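Presented below, as structure tokens, is a lone chain in the form predicted on its own.
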Amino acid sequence: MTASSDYTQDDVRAWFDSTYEEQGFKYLRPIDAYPIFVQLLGARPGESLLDVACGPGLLLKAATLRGLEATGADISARAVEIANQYVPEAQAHESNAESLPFEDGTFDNVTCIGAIERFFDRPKALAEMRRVARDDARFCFMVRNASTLVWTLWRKLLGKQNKAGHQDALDLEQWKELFAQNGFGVREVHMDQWWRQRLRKVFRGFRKRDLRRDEPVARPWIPMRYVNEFIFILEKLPDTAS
């Protein structure tokens, strides 16, 4: 499952300078909303992680708080400047996703939040994630869904899909297929928890969260396959013979 675009891939690493040199933190969500994700995978202390397509630096920054190694790869150079400037105690390579500047089974955890339905070559993206991380490692994907209103509707029929972007989606047995077809194993899934973290802050007040403790993790009332976004907890598969 390749996306098709009439964009390259120069085309998606210059929209996304402009957005990081224009709109920098404001283009995503606030720090609070990247811990749940450390959280999920189990990460412990003095373990090391990748981000792919780690953006300015949000989960870095949320890794180093729980006390681990974090270390980023995006293919904007403003966002690689802006994460090592942010999370100076990690570190940020400009770098494509299929293509990684690491070495075999470096990793004990690697995280892709919102990135993998931009890639133009998934499987190839997905190949360099599982070659980077150790046999026993785990990963966090959080995916676009595409059976959802706002994406059939608002996006595709009404035509607000940042095509610039590479922006896409595919639906939960679509991304399950993908992922088994790469090598992963799927240990959970869960519906994005943004929107249960802001009712939360509301509640919250002018009280500060400590990004370091674990918080609820929300369920869906809706069948998950309805819900925005995944977040698939998985796992590495052994290599299987040709």
Ligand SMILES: C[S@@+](CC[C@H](N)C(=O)[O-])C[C@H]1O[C@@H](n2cnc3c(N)ncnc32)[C@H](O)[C@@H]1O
Given for the second form:
Amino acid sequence: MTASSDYTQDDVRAWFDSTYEEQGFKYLRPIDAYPIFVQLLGARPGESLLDVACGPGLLLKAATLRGLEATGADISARAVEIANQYVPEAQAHESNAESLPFEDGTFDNVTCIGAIERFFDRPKALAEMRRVARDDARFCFMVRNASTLVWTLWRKLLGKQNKAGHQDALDLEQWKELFAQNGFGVREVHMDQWWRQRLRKVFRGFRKRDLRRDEPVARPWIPMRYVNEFIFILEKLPDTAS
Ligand SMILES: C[S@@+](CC[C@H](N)C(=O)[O-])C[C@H]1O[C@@H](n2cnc3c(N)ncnc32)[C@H](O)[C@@H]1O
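For comparison with the form predicted on its own, would you give the structure of this protein in the form predicted in complex with the ligand?
Below is the whole assembly, all chains and molecules, this chain first.
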């Protein structure tokens, strides 16, 4: 499942560079939305975490607040620059997910949030994430669902898909198949938690949330296959002898 596009990888990189230059953190969700990924991984203080396509470092910040040693990689030089200023205790590197600058078996946890659907060669990027992870590593990937009204009507039929940012989507079964074919076992699938997090924020009013504390994990009130985005918690399957 390699994505095709009218845009080149350099075009996509340039689009993200200018988006971060113009919008900075406003392009993304606020920091409150990120600790849930570390929570769902069950990552423990002192463990290492690699965030692939880390953007300006929101997940790196959430991970370091929970005592993890965080490292990031992103194709956008501007994102990496912002991330290294925002989270100096982590280290972000400019790199394509398809060729990560890390040794085999380095990380206890690997995350990739809102980005796998944007990669040109998904199997190559998945192989890289698997390679740099330890054998007992856990993975948290948030990916977009193609079986929603927003995707099918708004983005596909009405042409609102962001092609310059190489936006794409697959359905639940296709994601599962892609991960299985590339050596990942699915431990859990959750719905995107963002709407429920926003609701809780409304009830909290001006009170700030403690980002180190776990939060309730929301379950979908519609079948999982129709939720907006999926959060996959995965493990590395043993290499198959070929
Ligand atoms: C929607 S943003 C998500 C950023 C971050 N994961 C977050 O949730 O805050 C997608 C990110 O993917 C990065 N990206 C896109 N293609 C990439 C690739 N081939 N390798 C590494 N990063 C990539 C972009 O630069 C951008 O920062």
